[in-house]
Structure formats: C-alpha cells, structure tokens
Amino acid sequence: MPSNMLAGRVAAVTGGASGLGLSTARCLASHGASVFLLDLDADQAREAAQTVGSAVEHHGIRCDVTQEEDRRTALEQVVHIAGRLDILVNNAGIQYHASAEAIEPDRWRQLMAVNLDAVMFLSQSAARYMIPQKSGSIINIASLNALFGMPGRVAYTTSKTALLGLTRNLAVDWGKYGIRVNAVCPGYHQTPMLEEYVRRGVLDPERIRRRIPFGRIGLPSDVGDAVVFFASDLSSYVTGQHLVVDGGYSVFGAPSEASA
C-alpha cells in the first residue's frame, strides 16, 4: 500500500531500467522517495524513470557498473539533482550457466565485474555522501544462489555468496556512521530473464511451482516490497543481514515434488 514513509528520500537503483531494478523503483516511489535508475542503457533508463508513475522527481542516468568513472559521475548526477543520497540499491547483475570445469577465466571476471566488484565500489562512492549525513541504507540483491548450489552456476553462486559477506562487513564498518547494509535474496520472479531461460528450456515454470509451498512464482514488487522495508525506518536497527523472498522454495526440502 502506497505510503509518504520515504517521503524526502533519495534513491539510486543500478540495473534500474528493467525487470526487479524497475518494479523495486517503483515500490521506492510509492512510497515516497526520489528514484534515479542507473542502468547501462541510457535511453531505456530515461524512457523507464518516465513509468514509475510518481510525483517525485524520477530520472534515468547511463552507468556502466564496471566502470569506475562511470559509477562515480553517476552518482554525483543524482546528487547535484536531488542534493543528496539516502538510498542506494544494488540490483545490477548478470547470470550464466557453464559448469565448473568448462567455465572460462574471461566470462567468471565479467561476472565477478558486475555482480561483486560492481556493489563493492558503488557502495564506496555512495558511503561518501551517507557519511556527512550520518545516515543511508544500502541494499544488495543477492540471490537464493547464495544460501546454496547448483548445477551449472558456479560463478553465479560464488559471487552472490561473497555479496552476503560483503554486506557483513559493510554493515560493521559503516554502522558508526549510521548507515545500514543489507541484502535481499529473490527466489523466481517474473521479470524478462526468468522469461528468457524458460524460452530456452533452461527452466521448466511448473517444476519451480511445485516447489514452491506458495504454488506460484514471485512477483518483482515481492522483492520491491522488501527492498522498501530495509530502505525505511521500519529497520532502522537492522543491519548486516539478509531477507530471503522465495516463497518458501529454500526451505521445501523434500528431493521431489510432496507426495500426500
């Protein structure tokens, strides 16, 4: 439900211009808060900031997560716009599948780039505004990959993995300054890149809902949604930790489908 409980509150949202980065600006701008969408695609972040459907100022910026002068003038966009940063998510990520003894050097360092070096770095240049400020909450989408393996992602697992140690640790550093880092692990949502490996035959939709006890796959404003608690007041002592947003899939156990 729509609410002002981040009203005043800026945010940047990195692989903003589609997908759960859109649908969690969205949730942002619901309640309240200014959303900027950094994305690689600098028209499709403009044409996607112009959906958030809010009255609070929205913008579109290029950002090439890889790249540090790319993150840096980013940022300092949003804050010459909006004259500060509360919030910032990382949700920028890619994925591929290649099992552990075919995986090649060049695609586990892209992968690495973007998922962990990306968040590190980011997050760094973002401490530089929240800590004046003495306030700020960062927030990482990791990925159920990082509670356990499978087949076929070793470089994916591997580096959200290390993206919940990271949040540790950030969280450690930087709760004297007053800022929060967390981290939300989405299961299966309907966003293009579920869409994409179902259209492939890599993933098979009725066998993800029959693990799941909820019996359907989540919806990207699931994610926002959690995103939206760990940005507001609502955890304002809550820091270092993960919020897994499956509906239940980690935690059916069964090898197969339940039988009664």
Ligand code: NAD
The other form holds:
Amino acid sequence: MPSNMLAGRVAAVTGGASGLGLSTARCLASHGASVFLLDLDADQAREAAQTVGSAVEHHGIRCDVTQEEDRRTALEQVVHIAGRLDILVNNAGIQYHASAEAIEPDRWRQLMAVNLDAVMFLSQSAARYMIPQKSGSIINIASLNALFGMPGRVAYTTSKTALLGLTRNLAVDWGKYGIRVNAVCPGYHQTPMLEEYVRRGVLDPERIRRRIPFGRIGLPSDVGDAVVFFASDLSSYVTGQHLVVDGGYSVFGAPSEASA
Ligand code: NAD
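Compare with the form predicted alone: the form predicted in complex with nicotinamide-adenine-dinucleotide:
Next comes the full complex, this chain leading.
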C-alpha cells in the first residue's frame, strides 16, 4: 500500500532497469522516495525510469558496477541532481551455471566482480555521502544460495554467501555513522533471470512451485516490499541482518526436486 514513509529520501538501485531492481525501484517510489536506476545501458535505464511512476522525478543512469569510474560518477550524478543519497540497493547480479569441475577462472572472476566486489566498492562510495549525513541504509540483494548450495552454482553460491558476511561487517563498521546495512535473500521470483534459466532447462518452474509452501513463484514486488522495510524507519534498530523472502521454500524439509 503506497505511503509517504520515504518522502524526501533519495535512493539508487543498481541493475534497476529490469527484474527485481526495477520492481524494487517502483516499490521505493510508491512510498515517496526519489529513485535513480543504475544499469549497464543508459537508454534502457532511462526507459525503465519512466515506468517507475511517482510524483517525484526519476532518473536512469548508465553504470557498470564493476567499473570504478562508473561507480564514482553515477553516485556523483545522483547527489548532484538530488542533493543527497539515503538508500543504496546493491541489486545488480549475474549467475553462472557450470559444474565445479568446469568452472572457468575468467567467468568466476567476472561473477565475483559484479556480485561481490562491486557491492563493497559502491557501498564505500555511497558511505562518503552517508557518513557526513550521519544516516543511510544499504540493502544488498543476496539469494537462497547464501544459505545453501545447489548443483552447478558454486560461483554464485560463494558470491552470495560472502555477500552476507560483507553485510554483517559493514554493519559493524558503519553503525557508528548511523548507516544500516542489511540484505534480502530472494527465493524464486518471476524475472528475466529466472525466465532465462527456465528457457535453458536449468530450472523447472512446476517442480519449484511444488516445493514452495505458498504454491507460487514469488512476485518481484515481494522483494521490493522487503527492501522498503530495510530502507525505512520501520527497521531503524535493525542492521547486519538478512531477510529471506521465498514463500517458505527454505524451510520446506522434503527432498528437493526443484533443480535440474
Ligand atoms: P535480471 O537479470 O532480471 O536483472 C539484473 C539487472 O542487473 C539487469 O538489468 C542487468 O543489466 C543488470 N546488471 C548486470 N550486470 C551489471 C553490471 N555490471 N552493472 C550494472 N548493472 C548490471 O536479474 P534479477 O532476477 O532481477 O536479479 C536481481 C538480483 O536478485 C541479482 O543480484 C540476483 O542474483 C538476485 N536474485 C534473483 C532471484 C530471482 O528469482 N530472480 C533469486 C535470488 C536472487
């Protein structure tokens, strides 16, 4: 339900042009935040920004989160336009499905660069603005793979597990500055990433549904709503935590049939 809970707050969402990032941007905007979408393609980010839909103005900015220069200039633009930065959602992420015996070093490093290194160093850039403000909320989008392994996902699982460690330690380091750092662990949600894995036969949506107590694949907005909680004062005494948003998948005890 829309509110003004985030009115006056400025948010940047990486990987904001599609999937969970775009949906999260819409959720933040529906609670009054001014939202900037950071993504690889400027046109796609700007087009997506038009659909975020709120009274305040929204912006799409080109940013490859693996590039230091892009990270720095993207946040500079946000602060130049909006005057501050209150919320950073580190959502951009990639998957690499390969058996552990066949992992290629370059693909491993590329995945770590997006899913882990970029989160550290974009958070560091954001903290330069948040520390003088004595406030800020950083939300990292992890995965169920931060909690357990799955066949063929060793790179992804390693990156998302480390992301929870990063979340906890940044919370410890930056609590004194009033910066909160939390994570959301999505389960299976209807996004282009999931569709791509279904198309390639890596995931079977029917098997996944049978394994989810709620009996449905998650909506992207299920994740956005959890991000809103961490972004808002509703969680003002919560830091270093992760919230699993998976319809009960991870607490279902029967043997998994979900993964190919
Ligand atoms: P998606 O592929 O639909 O969207 C990812 C976005 O990130 C794209 O817009 C892409 O352009 C952008 N991106 C990729 N590399 C980038 C880079 N170097 N710099 C800037 N942007 C970049 O993916 P999604 O399903 O929306 O996933 C979003 C996040 O949620 C990821 O971190 C993913 O690991 C996590 N996640 C998704 C699911 C799911 O069910 N979809 C489940 C668990 C976790």
